[in-house]
Amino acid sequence: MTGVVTLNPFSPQAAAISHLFIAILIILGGIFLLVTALVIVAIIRYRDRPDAPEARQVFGSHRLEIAWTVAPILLLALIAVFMIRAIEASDPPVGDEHPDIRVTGHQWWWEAQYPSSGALVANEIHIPVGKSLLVEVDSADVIHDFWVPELARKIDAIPGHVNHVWIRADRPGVYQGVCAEFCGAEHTWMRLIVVAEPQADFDAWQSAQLTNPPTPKEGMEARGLQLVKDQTCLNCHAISGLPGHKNIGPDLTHIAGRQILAGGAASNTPENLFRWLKDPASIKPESHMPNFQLSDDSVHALVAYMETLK
């Protein structure tokens, strides 16, 4: 999958990267045909045979010296010449520019902020569409590595080492990100999406993500509310509107709103909250999030609750 949208670009960044990646492959392709050739000739031609002569042997011959050491280095100078305009294309110039998103990987989930407008969502980012968007790249624990083939190029998380990557897209849709280095047991569920939207929808939305979500008063709803607070949920999480502003986990302020779970590991449906909430490890068996043996009847309230969360 990821090789066949690494081949579909949407954006100028990662175009760049697609059509590198393109140059090469017919550079290596032409350099396996000939070599190919070559091989099957010398096989034909200088088979034994009962009355074939003995092989001719060449020693010193400057010519071909010289063709197998110009060939070469003919050939990386032309890679290195499409390598250095595509880092052109896709990398942000160095400088004291703000970036627009804060990007940070955790153990197994994104984490992306808005500077600008102080928004903070978990696995799912908004851009606006055909504006290219200077990315702030960290990690909070160990090195992972942020790629959206169809959007950007891969850029390394890394732990106390900012990183910067351009990101946009020149068409309204959802593109599937995942975090591309080995980073732990669930690694494979490390994914996000980015939501590329008209501008007037991405400000709506930015604006949605800056609202308290109501409390409900009464019913499963504020019953749910209830063990959020009872179950120590806001050791690791943070709810707009209540006490702690942990992240240790996904910032939940929003849940309803987002289209996938636990790193992208489950869609986001009610039928799989409660799954996710009632048994963790039946999605993700390795994740931090803990089991609290809860009855069936409190996995019921905490999602109505968390339905209320959009």
Partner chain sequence: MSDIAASDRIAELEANPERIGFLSWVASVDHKQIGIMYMLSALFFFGLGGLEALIIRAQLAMPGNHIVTPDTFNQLFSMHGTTMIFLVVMPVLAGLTAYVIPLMVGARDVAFPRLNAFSFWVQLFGGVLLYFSFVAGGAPNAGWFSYAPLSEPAYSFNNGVTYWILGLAGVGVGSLAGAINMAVTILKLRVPGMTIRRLPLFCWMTLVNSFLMIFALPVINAALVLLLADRLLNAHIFTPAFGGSAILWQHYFWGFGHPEVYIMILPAFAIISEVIPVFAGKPIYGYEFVAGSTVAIAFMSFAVWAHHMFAVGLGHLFDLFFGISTMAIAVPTGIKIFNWTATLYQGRLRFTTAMKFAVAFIVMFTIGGLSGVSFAVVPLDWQLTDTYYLVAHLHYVLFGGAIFAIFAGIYYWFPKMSGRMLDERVGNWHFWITFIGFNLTFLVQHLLGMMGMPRRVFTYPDWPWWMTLNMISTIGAFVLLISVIVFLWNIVSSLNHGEIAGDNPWDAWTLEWATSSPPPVENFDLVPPVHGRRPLWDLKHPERADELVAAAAGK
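I would like to compare: after the form predicted alone, may I see the structure of the form predicted in complex with its partner chain?
Partners and other molecules omitted; one chain follows.
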């Protein structure tokens, strides 16, 4: 979903932040209006005119100055109380819970594992509606930041420093997420989506992720499969049932079921998949996916095979 996402929460955690945000915006807006009004009144009343009196040589007033020292202190103390109350609500403690999802940032895509089931996905996380899930956040290379503003705070994905964040969505829908820490050339296209769905749909999705798609026996699809084996695809990508378990690039076992391609640079349609395989730079320049200079026929075969990976 889009819009003013930081003020449009779909989880209690995000709501705690956005309520605090609104309160603070009102306080800060009040101070801004006060200062601006004081300055404007001064400009109007004391601007130099031919009949204006000479400036009064006032050196200050300790009483007034102490007042405008103490008043902000009290106001900030109030803000601090708001903050302390919101901090636990917006980032609940982890305790000794085990993570429901393990998210790993890569240059420039997101890997997500469901440890209890073993499901492995990329750039698209599914969650059951109305349930708080603990996400463990890590990085495989540089520092990234996992941010789904409508569902939770942002949290850095730092190599060598495991972080946790609770996410939850109280309404079904597709929520936009993005890497929020600059991480190199394609930082822009390191987006993800979180799909919140009823428990039954989630269970069905998860079990689908755990079954291997059927191996095509003939036609374009079979040629595509052969190309995947012959080319160096499996040096970086894994497809369950085929040799190799690499996670340099996204796992492709169920790529056809995903909504976005290349970290959100394109929607996942057969046409875009064709463009991506033909010339990755046309969709996501400077990504780590090489251009294999494949013929149109080969790419059509690859696309046909990948469309079977539901």
